[in-house]
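Have a look below at one chain only, the form predicted alone, in structure tokens format.
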Amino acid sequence: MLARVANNLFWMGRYIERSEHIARYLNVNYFSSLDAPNQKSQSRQFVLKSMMFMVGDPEKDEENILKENEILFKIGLDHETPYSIINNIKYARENANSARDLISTELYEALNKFYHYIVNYSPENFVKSGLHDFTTHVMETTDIIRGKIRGTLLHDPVYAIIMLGINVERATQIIRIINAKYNDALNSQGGYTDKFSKSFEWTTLLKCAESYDMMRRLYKKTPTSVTTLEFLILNPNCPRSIMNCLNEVYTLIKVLDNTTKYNKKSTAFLVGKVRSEFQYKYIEDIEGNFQKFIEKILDDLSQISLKMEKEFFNY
């Protein structure tokens, strides 16, 4: 396999996963705010600023009044916005085109159908009444595409590369969502039932990560800051947790590098090192200096991705 083609497969996986998490964040944040127990979390400005914070384009002027239709269009269907959902789907399809002979017809057709649905979706309908329909379709279709990846491809290096992209991106997006909702929980304090540790934003966070039901099943109580962060960061059995993603990346990287030689410069060594740090962390250690933790894990994930590209995809 050419390194260029391997790189395309890796980024195809990343863009598919990224589009899903952005879509779910828009959906859950927007509609959960309608049932929020405090006025701050119900505020449309609060919700829109949270969306912009999550995609990495925070509104710096607190006095600026954001326009709902402009923000939704910018994140959803704006061709000029690099992080928009439509661009993520476009980039995923472009990368799939470059590796067409290595992926299944079923996978390519699902991705191609998804692309045409997105590019033909009416922006006017999206910003006025189509948010739920659009984001739900994105979430459901990305699930179908991941099913095609698992169910129609040989579980060989091609599959491993795509799944590496998916898991690296999933960990990155979950951390960004956690950071955004942690920030929301801090900003929404001050009213009835919205103290930081028991903020409504922890429930929203779990729903953004499709983990609310399983978290309640495990802890058998209302989400708090400690239980939510522990579940989404350190629990190895939660499929959306950072720990689970690192475990998956470590397993998949061994498919590409099956040597047992102790090599401190390898991607496998770096992944193992980061993974081992999480295995012996307590959530209290993380919560004590949360911003530093967020910066470090995002940097670690970036370093893993860069080292992976240099070692396996450099052309």
Partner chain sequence: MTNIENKIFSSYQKDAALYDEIFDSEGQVKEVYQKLFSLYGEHSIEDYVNLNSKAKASFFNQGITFQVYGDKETKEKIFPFDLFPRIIDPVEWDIIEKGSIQRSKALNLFLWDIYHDKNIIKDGIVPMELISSSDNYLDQMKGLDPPEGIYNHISGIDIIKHNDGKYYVLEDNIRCPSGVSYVICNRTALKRALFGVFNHYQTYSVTNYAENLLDLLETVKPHGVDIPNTVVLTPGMYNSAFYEHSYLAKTMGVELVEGRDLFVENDFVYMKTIKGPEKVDIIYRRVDDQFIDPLEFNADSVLGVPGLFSAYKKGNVTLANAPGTGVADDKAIYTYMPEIIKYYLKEEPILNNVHTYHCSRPDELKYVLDHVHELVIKPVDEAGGYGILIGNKLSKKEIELAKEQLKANPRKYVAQPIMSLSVHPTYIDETEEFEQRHVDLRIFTVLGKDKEFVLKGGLTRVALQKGNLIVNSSQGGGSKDTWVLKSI
Contents of the next structure:
Amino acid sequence: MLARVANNLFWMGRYIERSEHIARYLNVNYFSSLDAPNQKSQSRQFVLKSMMFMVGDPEKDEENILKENEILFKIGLDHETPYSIINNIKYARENANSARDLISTELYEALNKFYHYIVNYSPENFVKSGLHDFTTHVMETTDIIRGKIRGTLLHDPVYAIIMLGINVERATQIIRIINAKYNDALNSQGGYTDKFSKSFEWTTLLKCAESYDMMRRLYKKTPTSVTTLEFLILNPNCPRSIMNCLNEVYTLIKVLDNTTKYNKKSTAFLVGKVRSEFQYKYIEDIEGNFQKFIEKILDDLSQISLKMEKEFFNY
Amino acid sequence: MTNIENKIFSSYQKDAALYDEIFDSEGQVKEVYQKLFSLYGEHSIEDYVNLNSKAKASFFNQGITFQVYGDKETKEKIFPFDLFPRIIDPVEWDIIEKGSIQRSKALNLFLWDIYHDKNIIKDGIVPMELISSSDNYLDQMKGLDPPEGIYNHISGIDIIKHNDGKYYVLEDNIRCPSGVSYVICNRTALKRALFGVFNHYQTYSVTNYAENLLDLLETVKPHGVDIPNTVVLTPGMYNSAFYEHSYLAKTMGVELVEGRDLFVENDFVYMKTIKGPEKVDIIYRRVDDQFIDPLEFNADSVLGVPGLFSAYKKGNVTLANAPGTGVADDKAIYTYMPEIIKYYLKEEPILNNVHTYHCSRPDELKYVLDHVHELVIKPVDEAGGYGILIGNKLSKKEIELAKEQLKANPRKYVAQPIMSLSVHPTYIDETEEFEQRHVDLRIFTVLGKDKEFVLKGGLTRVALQKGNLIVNSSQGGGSKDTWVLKSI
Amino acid sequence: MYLEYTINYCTNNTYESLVKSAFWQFLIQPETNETQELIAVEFKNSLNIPHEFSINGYGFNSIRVTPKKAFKEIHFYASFTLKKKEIALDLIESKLTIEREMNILNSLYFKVDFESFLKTTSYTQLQNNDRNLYLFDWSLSVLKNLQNLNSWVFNYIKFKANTTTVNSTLDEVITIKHGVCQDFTHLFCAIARLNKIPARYVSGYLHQGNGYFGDSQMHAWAETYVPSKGWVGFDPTNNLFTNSNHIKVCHGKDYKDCAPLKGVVFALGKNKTSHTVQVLSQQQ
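Mind giving me the form predicted together with its partner chain, seeing as the form predicted alone was just shown?
Time for the whole complex; same chain goes first.
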């Protein structure tokens, strides 16, 4: 496989996954804020700022009043903002275009239809009443596309590279969402009743990661900061957890590099090292030093991505 | 026999001056079309409206589109596809196939000659000026022996049927002829829409193109290579034919590369893969001559590969088609095709050539100036139907303007009698009816070492505007599935 | 009797911004022919990038360099050692009559065989009113006419560096009547070709020990095909037949076919290139 095309496939995976997380974040935060138990969490400004924080474009001026229409448009359908959902899907399709000869017609067709649907979605409609419809469509279609990836491609290096993109991105987005909601939980602390560890935001966080139901099933208690973070970061059986993503990445990288030699320069080595560090972590260590932890894991993930670029995508 | 009461053709207007592919001069349906005609008659026009929009959506969703660049944004368009197929009977096909092979071979011998001893010029058959003044004649190709002596591996020959019922060649395309993917997509689309009709005809399949192309390309591998590694070289995904490039790579099972994926080291070509460099032996390139190697041709090209030409010159890589083939599909050379065929093959041309007047010859220029209204005037070096003037469509003022152009630059133009392209019933969106539209036919021929292949089918292009004779997709043309019958 | 030459070629390229990707092709290596023999080649660059010897599209020796890492500055240095024969040009008038020579020049075979060097290129294009700039005297032989043309060009243009560039057309040269070897050669070729005599542009080195014109860069002259003698070299910049001071690298239709350095460099901003050439002789 060509190095350039491998790079494109990797990013196709990343953009597909990214659009889904952004869509879900918008959806969950917006709709759960409507009947949130405390005033702060119900505040529209609070929600809009949280959305901007998550996409990496936080509002610096605390006094500034954000307009709902503008923010939704900016994150959803604005061609001018690089992180918008529409751009993510556009980039995903462009990357797929250059690799059309390697992927299945079914996968391409699904992605192509998705693109045309989004491009033709009316922005007026979206900001007025289409938020639920639009974000649901994005979430469902990305699921269909992942299904096509799994179900119609040969499980060979092409598949491994796309799935690597998906899993690296998933880990990155989950971390970003955790960070954003952690931030929200800090900011929504009010009186004596709104304690950080029992914040309503933990529930929202789990919903943003589509993990609420299973978390309840496992812990059988209202989510707290410790249980939520433990579940989303360290539990290898939670399909959205960082641990699970790292395990996947490790398996997939072995498809590309199956040597068993000791090679500390390889991507596989780095992935293995990061994974092992995670496997034996205490959640208490993380909770006590949360900001440092976030920085470290984001850095690890970007190091993995950079290393892959050097080793496999160099063209 | 003929069900002339056919519902969907009740309002079909037949222009007696035009040669209709399915109705004879008496208005009767020709034999090969009779079954199809009655099968189509079982449907109502509403069915076609419905099927047509489904077929369109299918092309769109599959991303079988080309880009149209506008001021603000680029739009994606589909190449319009028509539901009514064109049928070619085995007898006619035999002539077309033999004629195409004959032409491709003659062109190949011609190219070898003009890049070596130039005997055809020394013998006074083709004038020197046509070659030496052509921008497409590459001095770098002189004396170079392409692997197995093949220059035009892939030819796309455009033929039409005139109102005398005979086939004429309009153009030989031997640079990077495109359109073959549409032949295959059209077949797939028609099968999806109207599968029932296929049971009644013995039609040749068109899906074997890619495997035959690969087989034949592999016969012209560089010397000393055992199992060759073939790639398709594309200018990139913004090229209007990118779909075709990716389609061909996919169906041949080879890599689709861009210039930046390749590099040359010690005069061998490599591609950059996730496992490091991999040697490349055969390049089916869809990048024009001027852009293949910035060190040798257009220095500003970012599409090409620096050093590629040296690797080619040393015989370490095969380029298909060879650089410099463009000199032979020039419209001025076209007019010498009957002589070229006779000179090299000692055979009579199987397919007719349209008579051509050379404006570079004073007496012929005079004739052209006096008869502009009944001639087609073509610039000799423009592709894609640009700059063509059709005499009987010009106003008095435009005729005068054309004459000025001709006088100012006679070498640039040739003129031909206005050929009346045959017409074929074509479903028209606006009127929701079948109407007569002009069609041509592009035939794809592949030359390999001692072997050749003609795709049994072809791209029937339709001029969708009423009365329009220009069928190129860039000029708003569509296409039809084309059936070559095994037997009647 | 032969001469031994050492030629040192240096070029420095500096770029305003970091260059990520580049390709260079040098056409500077002397060819081996009847009058010269290349003995040794040395090629180096300041970044220690490996180089390759190859051929260009016309079959002349080229040297290619492709850096694999980014840089802002690069120097190239080449040194060639070669033996050159003393050339004694046979100036005896040909045995062919002028008429016979004309017949050959006008024959189709001749025109076809020498087609490349008879056609006009963008560098050798004369405007219509310049086509009578110099007229041949057909009572004289081809060789004599070319000799006269050589003197005429030499007198018509004054040698002056930096008045023209590598992109200058004959129009500009004729207007300012100043130029360098390249301009002299293009004018000479253009007029020879107008008179149906095949003429090719030659790129090479000039040993300047004898006070010849040229600068410390590569030199250019012309070779014309004289039916009675074959290819004959003329140096219109110095009003000479070529001799043992002329060391040939390659030939072509014009400068474009012979550019000593072709580069494809992906860089933003300005760049500077300088060349120096040194030709040293040692009589053997």
